[in-house]
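The form predicted alone is given below as one chain in structure tokens.
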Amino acid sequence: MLLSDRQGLIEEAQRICLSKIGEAIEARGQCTIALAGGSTPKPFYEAMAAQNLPWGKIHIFWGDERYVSPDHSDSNQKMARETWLDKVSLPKENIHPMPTGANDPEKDAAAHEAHLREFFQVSEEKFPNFDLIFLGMGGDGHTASLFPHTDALTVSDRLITVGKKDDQPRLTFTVPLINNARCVIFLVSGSDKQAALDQVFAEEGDYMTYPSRLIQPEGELWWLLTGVELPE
């Protein structure tokens, strides 16, 4: 869906999000949301902070996290807390950040996977169903911390793995975990994304070069776009 400007993108994201929250709570008594990092979703989070919602029934996760402390300026958790989560009456136990304190990314990835399996009550053979996962896309076609030509793209037997960018580790949802979601929403803004977007939407292409091609969820998939042209 092509929106005229970033404000339109934020309003549409909010509309879909509120609808999915209502549907999830009505159907299952709670709503599970995984957030994205980056600058594009920041005003969306600010808008959500102004909503009056049944916060006790909403659980917040992250689709990826830089391997830094929670108070680091690069932390996705920090940004979301400052713009949204700390401004509403969301119970502490309803916030599920990715751990980054073990000085061992693989260990922290395994710990978060265990937490997800316990929370969703799923066995090792199954993947949980998030109600809503927000994603961004970089100018190189990456999403979450699934970067081009990295091992993380081919992990199919885990929920969480370690992604790499310029040899810097990050924790990230795996492709099958994202694709098991009930709804995935891409928020993409800026002409610098056009070349990658054209390749992601092409009838044929290379997912190792443009990882966002891998995101084909079983549930709904929304692309909310502004500042670009719709690929032909």
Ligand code: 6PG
Second form
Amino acid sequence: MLLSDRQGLIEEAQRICLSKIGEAIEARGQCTIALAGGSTPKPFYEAMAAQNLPWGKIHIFWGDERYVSPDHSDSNQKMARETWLDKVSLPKENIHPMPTGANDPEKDAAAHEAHLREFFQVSEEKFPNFDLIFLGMGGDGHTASLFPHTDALTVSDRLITVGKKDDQPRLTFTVPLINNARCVIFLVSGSDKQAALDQVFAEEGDYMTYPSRLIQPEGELWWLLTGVELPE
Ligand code: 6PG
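For comparison with the form predicted alone, kindly provide the form predicted together with this ligand.
Then the entire complex follows, led off by the chain already shown.
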């Protein structure tokens, strides 16, 4: 969906988000949302902070996290807390940050995977179904911390793995975990994303070079775009 400007993208993201929250709580008594990092989602998170919602029934996760402390300026957790989570009455236990304190990304990835399996009550072979997963896309076609030509792209038997950006470790949802979501929403803004977008939407294309092509959920997939032209 091509939106006229950033405000249009925020409003549409809010519309879908509020609708999915209502549906999830009605159907299952709670709503599980995984947030994207980066800059595009910030104004959307700020807008959500102004909503009056049953926060006790909403659980917040992250689709990826830089391997830094939660108070580091690069932390996706810090960004979401400052723009949204710390401004609403979300119970502490409803916020599920990716751990980054073990000084061992694989160990933290395994710990978060265990936390997700416990929370969703799913066994080893199964993938939980998040109600909503928000994603961004980089100019190289990456999403979450699934970067081109990295091992993380092919992990199919885990929920969480270690992504690599320029050799910097990041924790990330795996492709199958994202694709098991009930609803995935990409928030993409800026002409610098056009080339990657064209490749992601092309009939034929290389999944390893443009990882966002791998995101093909069983549930709903929304692309909320602004500052680009709709791919052919
Ligand atoms: C991160 C994000 C990453 C981001 C894209 C787009 O941790 O940085 O999860 O995947 O969504 O890089 O970032 P922008 O929205 O800032 O363009």
